[in-house]
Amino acid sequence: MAIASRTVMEGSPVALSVRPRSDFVETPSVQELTERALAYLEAGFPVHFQGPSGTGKTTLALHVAAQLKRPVILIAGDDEFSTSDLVGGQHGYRYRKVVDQYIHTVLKYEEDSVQRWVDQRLTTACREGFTLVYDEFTRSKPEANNVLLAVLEEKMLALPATNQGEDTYLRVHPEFRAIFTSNPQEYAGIHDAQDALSDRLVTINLDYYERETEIAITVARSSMPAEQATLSVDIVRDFRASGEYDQIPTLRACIMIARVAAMQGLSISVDEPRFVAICMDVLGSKTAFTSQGRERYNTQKEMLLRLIKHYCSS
């Protein structure tokens, strides 16, 4: 076994300089999640944020990563990923030609070619001690993620064999940290994470935020006054509680409704046709477009009108 550092060629990934976003809302519940995650990361353990779509997993992961004050490498899980897509590999050739005419009557030249090694994101993060954010890692096949086992436990990254057939290993930088996110397993396109990898992660389960946090985030992302944003959030939350949908309405629905209404200067009222239409467009899209779904949409429409009248009557 050789402990080697390979030359990083042009085309290797570039890390992000992540700073806390200006509109990030840190309520007590969000702060508590951040502090828990940082405690595990500072102790050297990777963190896994797991929860349904729209619970802010990626935003929270990047926020936590920013607190570490190290460059960030972001990976988005993909069913087509292989190990080489994470680690790197040989891409193309580098040619060298030396011509020797020291003796004018003799022409001598040497020519050779060497395959170019290009790091991928995991290797760059391990080599440089960056923070790896692996978003929706369960969308990648488990066999592609096997390389992470030794990285997270033995702090070693196995690299493919060299031209001489020798396996090489990269020692993981002591400041390397990893944050993972994933959706529930019943979601389409999700693979079961292998037990060996899950056992190495500290999993923090996320759910939809409480009402106060959803209101604060909606205000920050829409520039809508808090009183009006509260009405939009309450409509979405009651619709979420009803179960009358195929795809659960998330915090994103609150932000969409509030931002568009604020940009157009609409009053949050049942007497404002354009506001009612925005609610119907955003929340009605959560029903599958089938004959049965169409019937359900009509039921949704009636219920949404009742909710808007309840919260937004003059």
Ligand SMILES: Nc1ncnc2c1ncn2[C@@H]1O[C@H](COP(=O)(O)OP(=O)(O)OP(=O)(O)O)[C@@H](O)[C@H]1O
Contents of the next structure:
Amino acid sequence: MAIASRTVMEGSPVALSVRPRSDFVETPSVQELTERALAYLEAGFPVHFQGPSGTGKTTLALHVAAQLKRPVILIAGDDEFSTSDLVGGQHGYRYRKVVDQYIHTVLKYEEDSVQRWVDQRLTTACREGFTLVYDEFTRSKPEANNVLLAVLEEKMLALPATNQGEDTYLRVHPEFRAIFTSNPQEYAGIHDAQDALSDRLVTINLDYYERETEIAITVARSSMPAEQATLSVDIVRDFRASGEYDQIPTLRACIMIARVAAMQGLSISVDEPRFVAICMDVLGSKTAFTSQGRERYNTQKEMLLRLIKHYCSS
Ligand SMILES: Nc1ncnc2c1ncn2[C@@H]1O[C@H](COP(=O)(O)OP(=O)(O)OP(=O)(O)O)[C@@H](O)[C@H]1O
Ligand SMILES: [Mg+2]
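For comparison with the form predicted alone, please write out the form predicted together with the named molecule.
Below is the whole assembly, all chains and molecules, this chain first.
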């Protein structure tokens, strides 16, 4: 087995220097999740945050990655990915026109197809000992992700055969760490993670944060005073609990309602029609214009008005 010494060519991916974001909210429950993940990563095991949309997986993955104080390489899973999109490949083709200075009629074309190896993000992370954040990794086909099996277990990255037909392996840097995220509920465009890969990851299941954390995040991401942000969060949480939605309302809905209302200087009141309209737009039916959808829209509207009246009557 040859151990790789391929030259890293221009065009290789650049790592992000991820600093903890200033509006990241760290309540005790977020801190507990962070510490749990760091304990696994420090012991050399990859971590996988799994949970429905809007539960804070990507934000938490980047936050945990920042704690490791190494450059971060971010990959977003994609159905079109092949192994070479993760690992790299041979690229390069040169084309040159030569005009003879003395004999003007002589024109020469030169083509040069010397192939140069260009690292893709997984290879860079393994070579340099960076932290890999592989967001929504189940959107990529299992065949593309197979290359990760040996990276995570044998700490070896198999590189495709060179022109000379020689397979090479890259020894994974000891500081390489990997954090994965996935959403098992996503209805379309995801693949089942193959058992062999799942078995190598420590999966931490994320659910919607508890009320205090949702309020703290909404305040941090909207600049709305806590007392008013609490009302928006309570409306969203009750609506979520009611089951009367088309699409489950997440933290993003809390942030959207609070940020727009705060920017517009609206009072959080059932008597403020613009606030009520924002709640309807953000939380209401996405299918209002089918006959079934209209009925559902009216039910949702009534329920939302009841909730807004309950929390926001003076
Ligand atoms: N701890 C936090 N501090 C500040 N903002 C947060 C925190 N956690 C989540 N958020 C915010 O909540 C929203 C949803 O978070 P995020 O995008 O991480 O969720 P997700 O689970 O990755 O969602 P999806 O599955 O749709 O990608 C984002 O706007 C994010 O900035
Ligand atoms: Mg995400």
